[in-house]
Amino acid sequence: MSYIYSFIFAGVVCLIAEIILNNTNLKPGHIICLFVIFGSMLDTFKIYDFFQDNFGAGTSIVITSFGHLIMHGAFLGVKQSGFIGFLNGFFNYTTVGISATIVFAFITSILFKAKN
């Protein structure tokens, strides 16, 4: 069921994602970007707490969930080492997913070439 219940979540904020694209003037990376925002409000109000312990990994893979873990490192730096461990905090939790992403795409730019 926890499988069911992942799909919904992503499926859910991908169509979220597509009603903004087709009905608005945005751009995909406005989209994004609200998306990021969105997440780390949800975060703050520790709403997407709620959301991973009932949908599970769906809430990890959207975009949303990275706002998710620069607001939670945030805070959690800002508890251990104060204002300092605001930014050491969001660093932390979000250096695998920014270092995954340039690997994966230096890789992908040396097996494809661009179009003209």
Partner chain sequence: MTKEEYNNICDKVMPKESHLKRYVISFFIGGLMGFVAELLTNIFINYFYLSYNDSISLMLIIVIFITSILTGLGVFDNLVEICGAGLFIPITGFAHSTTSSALEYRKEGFIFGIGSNIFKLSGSVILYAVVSSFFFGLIRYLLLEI
Contents of the next structure:
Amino acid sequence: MSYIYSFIFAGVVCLIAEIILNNTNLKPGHIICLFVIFGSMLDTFKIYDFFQDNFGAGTSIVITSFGHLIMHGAFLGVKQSGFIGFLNGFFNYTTVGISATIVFAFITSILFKAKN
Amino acid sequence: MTLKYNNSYINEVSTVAGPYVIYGPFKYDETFTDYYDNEETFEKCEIKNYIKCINILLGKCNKSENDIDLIISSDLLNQLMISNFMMNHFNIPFFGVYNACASFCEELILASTLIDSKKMNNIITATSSNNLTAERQYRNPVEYGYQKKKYQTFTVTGSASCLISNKKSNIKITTATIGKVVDFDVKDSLNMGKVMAPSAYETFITHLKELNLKPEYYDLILTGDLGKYGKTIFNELFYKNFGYYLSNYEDSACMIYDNNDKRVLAGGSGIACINLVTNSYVIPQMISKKYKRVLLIATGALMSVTSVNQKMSIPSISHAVSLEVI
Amino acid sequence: MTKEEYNNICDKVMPKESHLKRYVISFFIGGLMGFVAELLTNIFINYFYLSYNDSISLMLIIVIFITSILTGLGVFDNLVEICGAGLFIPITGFAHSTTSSALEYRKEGFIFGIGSNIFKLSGSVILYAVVSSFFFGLIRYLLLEI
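Let me have the form predicted in complex with the partner chain next, following on from the form predicted alone.
Entire complex below, previous chain first.
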């Protein structure tokens, strides 16, 4: 069942992005940023947590989870050391995505050549 | 502004074509199939093939570097990088000009004016463009993918050059119209047809008016790189004012590629597009007397990365040159 | 001729893109990405006995790795051209834009080439994730925690 929920959640998020892309002048870059902001906005009232609990890993693979994870990291910091931990904890959870991307991008750029 | 020339002729032409272009309907002097072509970067590959193009021209017309008075060259990259490095290899005086894709006609006009004023005898005009170097400068990184629009054009890879001289040959440059900048406040940098069609039309009408000609005077009217939809816009603009469609009108963007190739979208663009079509199709056809009078209208979108990023509109310019068989 | 008249002519001429096909493709591909994510996560939980958070991390690493390699091989840009939002909204989009920038600026050196430009396209994601989280986090802190 969780497979179907994951499928539908990720599919719907991509569908919304595609609809925005086709009906406005926004470029993919704009839409990704919009969705990241949207993700952290949804997490303000813990709505994204609700998605994550019910819809499985499909919620983690879409870019909206980026904003959500930063919020989570921040509040983990708050839990540990109060308000100072707020800024300190931003990258508690997101580091895996960012560092994996940096490392693999760097290695790829050394191993491969741009083709066309 | 329309000029008339008495003794300026196209003596010899040369072409070098790259990927995608070589599948098109025309024959070229030299071809290459890979964007690297055994060089380290796309830019070096473009420079190498540009040099090859000039050397072929010099070989064809049996001239040494000392016989050439001037090279006028243009390309799409910032600060005319390709032209500058190409000229590193030649011991010839050099003018670099830039009017985006309208540079071809601009070069012909400059060369003809210099020759007509009897200051110079032999001038080479050359243009070069490369799909990947242009794409990476004006749009996105080469490997970055995004959904393409149907009206997008696909920059031509190749270079072409002409020898303009006062020595008589079959093809004479008779008149030229220098265009003005036209701006219809189009901001979509992918929609080149929409940006450039009005300026092509404007220059065309100015040319007819100042010389008191009918459109039928020409056997072929060839615009630069409007693409499929830009061509239709040009036709519609003409229809709106004259009440009928031109039968002798063609667009080089629609001719240069294999028409069944979906990857090239609305057709070619780039500085070498009209130059390659002129050198490999129009001039051979003129020599075989199929066309007697041809009007070339090179169109250029004067955009820069900065202006597009700052959400400014894209102005466009077109220059026209007429060729006649004598 | 005024701007409006010209725009009218152009609107008539410009081709209509078929939106429906794109919607179906991006829904299906996006869904597939979600499905794969769930599948991988479950495999890691059930067969490798990892915790939920670790499985998610490992899943992301694998997806990013595959995206980077495919981008390097010159395949991924063709896929994105077809699939659109189905591939740029999942983490693949972030990895793809970062890798393509890195590949592009490799020729300009390691420091001022890759170093300065690796986040040229995807840096805005990090920027807006942090900035928006800061403000929304403040709101949440003030509303809920106090």
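If you're wondering where the values come from, they're calculated on a predicted model, not measured in any experiment. Numbering follows the first chain given and starts at 1. What we label the rigid core is the largest C-alpha set whose atoms superpose within 1.5 Å from one form to the other.
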> Do you see a C-alpha shift of 2 Å or more at Cys33 between these two forms, with the core held fixed?
Replying inline: no
> If you line up the core, does Ile47 shift 2 angstroms or more at its C-alpha between these two forms?
Replying inline: no
